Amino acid sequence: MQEKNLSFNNFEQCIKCTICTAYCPVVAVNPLYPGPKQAGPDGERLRLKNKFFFDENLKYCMNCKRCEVACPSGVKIADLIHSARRRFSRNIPDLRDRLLANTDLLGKVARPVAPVVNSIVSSKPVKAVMDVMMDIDKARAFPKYQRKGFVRWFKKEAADNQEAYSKKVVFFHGCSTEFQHPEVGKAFVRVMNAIGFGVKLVDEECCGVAMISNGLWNQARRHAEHNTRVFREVVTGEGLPVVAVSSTCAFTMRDEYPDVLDVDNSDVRDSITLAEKFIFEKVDSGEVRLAFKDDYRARIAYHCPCHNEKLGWGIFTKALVGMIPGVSLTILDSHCCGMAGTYGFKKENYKYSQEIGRPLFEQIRSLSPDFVCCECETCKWQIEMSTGYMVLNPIVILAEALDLEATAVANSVR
């Protein structure tokens, strides 16, 4: 793509007040990252003049948008900044950023053969050895693979069964429950219908998060020329939306396509949403009625992905676990994880990681919930791993808490 002369973002409406600095989770344990203040507007006034002021060290940004949340002049902040990465880095992805990247790529290789793959990365030989020859570091646990993916268990056991629904929603279900959790994918499905929609999968790729995050802007643009091609199709075709389960997907599809990556989405990106979201707005309307189980009890901590907090749509979620009558929520602090999707695997990154996440591991331990709620993947492994409380999708507690039979009842399903 041809380099821009001038910069897309309001930069100039910064007024240099460094609440986003303040905010800023990796200034505070990172003392080699500028801080966003400094490396967005007040980076871009200099890099218009000149790409040689451009800083290698912008790549310790998570892109976790809480500079943006911050910031009271509304400057894209994170949007400056990996703009900058993509228009001046001079980093090549090397072999474990590409990995890293391709999440979908690894998923398809790791699945003929998931336990065998999840024995070997478990090890603590093979870590060392990807510590010293990759830089991941020995201390991250990985995810499991499944043999079994989602997308085979909806075209053998649900597919037939979604034509029965006169209304219908285009599932945007993300590498992760693809290859790592089939089971929120499932739970979604049965809440959907049992709220009287069918669900339709469409040929998706990869949101491209990753990509973005590790540099491999061409390879994410595609994806987002793909997705949003796709989309366009369901949208404004068959006037459904698009309904995803990990927030990062969402925000990642709505916002950074057209502000990172220059993919106009602008006719399908608000018809992109999370199914907290969707659901919440047809109970809320009357459209649709819940019914919960009687005997359904926990007590939940709730955790709001950064990106989420950039959407501004944990109010859903809160409000739809907090409608289950044996439930006893409690509202997180709001603090980043520090896993950042593939940030927190990476060996110059992983203490900074475990630091940026430690006053929310605290509060959860001192909590003891029965469990985490939260709608992000990532986040999901890094609160596991670091305390050792299971994280559940909302959709996946929906799905237990309801009494699905009696909710089909109520919402005319057969």
The other form holds:
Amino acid sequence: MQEKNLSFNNFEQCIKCTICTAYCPVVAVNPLYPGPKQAGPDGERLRLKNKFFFDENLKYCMNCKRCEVACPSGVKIADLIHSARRRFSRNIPDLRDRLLANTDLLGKVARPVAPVVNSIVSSKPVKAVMDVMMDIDKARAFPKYQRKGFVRWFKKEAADNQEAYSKKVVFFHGCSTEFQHPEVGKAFVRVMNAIGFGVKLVDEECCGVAMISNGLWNQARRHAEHNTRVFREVVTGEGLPVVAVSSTCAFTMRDEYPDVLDVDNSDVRDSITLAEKFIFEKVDSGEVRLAFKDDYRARIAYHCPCHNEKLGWGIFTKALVGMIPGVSLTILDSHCCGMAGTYGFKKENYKYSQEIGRPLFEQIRSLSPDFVCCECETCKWQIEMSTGYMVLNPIVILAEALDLEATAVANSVR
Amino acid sequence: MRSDTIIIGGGLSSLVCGIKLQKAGQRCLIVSAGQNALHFSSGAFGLLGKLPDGTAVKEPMRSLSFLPEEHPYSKIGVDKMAGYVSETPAFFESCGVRLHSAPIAGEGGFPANGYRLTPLGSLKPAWLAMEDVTLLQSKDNIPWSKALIVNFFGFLDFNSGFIAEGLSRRGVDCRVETVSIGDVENLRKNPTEMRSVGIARVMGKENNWKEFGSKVRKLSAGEDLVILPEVFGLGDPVIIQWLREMIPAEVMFVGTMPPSVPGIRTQMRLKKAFEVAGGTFLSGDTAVNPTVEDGYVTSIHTTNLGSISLDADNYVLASGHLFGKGLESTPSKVVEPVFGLDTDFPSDRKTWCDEDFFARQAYDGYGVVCDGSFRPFIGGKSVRNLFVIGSEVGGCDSLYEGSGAGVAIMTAMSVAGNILSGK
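Write the structure block of the form predicted in complex with its partner chain for the protein whose form predicted on its own appears above.
Shown next: the complete complex, the earlier chain at its head.
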């Protein structure tokens, strides 16, 4: 192999075929974005000569990774773009970007006064002020903060029971489970317990994906180093897997840490997984058996989030949800919803964000499912706001469709 | 994770094979590392344009007997080739891809080659064409005397001057015009990204293609032929039909630099047909670490799925030629990287290529050595449940022969047939 001839981000493998641009959701709607080929490998060649060639319009990249999935030459195009932003951008994140990036801090501040915050940010006058003062688009609906977070529930209701299980997993709940959707975490614990696994929490910090998007590089790196260190203790020390319920958290902690933030996670990367992949592997190997309710009925449309397309793990959700008797499952066309984390909140992106997601919204409306299944919370916010259809994390669907007691018996749990 | 058949590669041959198997009730998994050669398609499929000795072919089915025995078509045999060739248009139609052949059929009702206009203004043989492409009956006679070539202002990937030069040599009087459309002008904010697919997206909007059509109609007064770039109908090729109806002269669409709009449309529709039939398509994933025991492949893995073992009764390798990385060259060898299959290449490295870039290149003819059922060998030992299809198959130089799509479709249909009949 000629490894010595390759740069760390292999831009010289690009053959200029422009296939990446053909699959870029942003370039299709926003003419200000230079497109993945120009922003990635073409620009990198110039930037190596002189940082003067860095273009601040690279910020329009949503980091959906569709360019990398499409590239016939294996170029890490989005990594090129975001590592260039990290190395060369002179843009100093403003208050809005800092607020949006700090999903965990924002959650901690908002939680004690959740009902007030929720009603304030959904009131029209406040939205108008945020629109003008902070460039957060007034048409955007905010996810609702929950007063009682997941961790508090876990400590009070579930933690004591977990010691009884001989097999364990570490649960990376992520910010949205803690602050907005504790039901996802509760569902995770119920399902894991039913299939014979105890759940352990560690001192996690936000995965940092929103910090990467918003250019808070040092902070993102600190989070990456913290999480990787914490995982190292349980992965190499106790041999436990780290299981997430958000595909974006899992993706970021596996691949963005080394590729964009330059944080070495090689000893823990393969142990970071997604709930659906974890459960599927156990079922496929015969270690775990699932017993479903007889009377569960649902017509479900599955939207595979971009980061799960990149991970290549959508097949596990498809397989697991497809196992439920009484479910009719339609796989939606592979299409970005346009939200891309905090991207769709921003006034300058809102219009493009809706335009990117339009084909997906139209397909959902035409199918008229009972609800949509998706592993990503920000896709959920976008789809729920834009279509009115409810979006459920697959683990919530499983918790609902499984006969948990029968499953526990089938797996010889107590 | 279990499938009936696992196909490595996501291009034309892979999708044809996968759709055939899936529709016959098998559970198929396709592992595709990045997009494929359909993205470089001219908009037409070749079956056989030239024999290996350079003789031009008018009717491919009548020329099969002149092919050497190691040629994939010879391995399939004339009778089965006849069946697959006849079946192809209806097969693609059932996947939402409409193909047409030359206006006049050859002997026995089998297609004669038609001729498509190339971006250099020359004519090349083709077997079947997508809706964009017009096939002419003869390569010597262009039935029009005056042509208008229209490009979008600022679009660098469609060289109207080359087409005009080539056609002028054939006695056609050519005129070149450019047209500006507001939304297309918008794309020029990033001139490097003003590419075929971007224009095609913009042209998908009704007001845009109508504005373009009416501008071209005004320009085309008194012309016999109007030549436009292949940048229409990315989502729905009906726009191509509407433009033809709107413009009074004969309208021909000619290929641009990649990516190919008709090629991407075809790829999207075939992939959709595969998934609608229940197949699983892993995008952006690479097959690695196969296990081969006693002449049988028992499992493979992929980069994304890590430790999960993918098992199947049969495996199909459709990962492309050197350009698609289905084959790789080292200073001394041509290797097939997934299984390490035996390949056919001369040991003298100097004979691999001609320094004249435009000359026929020997390496285009290298490929995986296969038996009559397209089963490959490892170290001279046959692998019984692995089949090789598409450009990776040795025994022919499909670039030279103009048989790339033909070999892809024929080998895919043949292998699907063999798998289904349990041979």
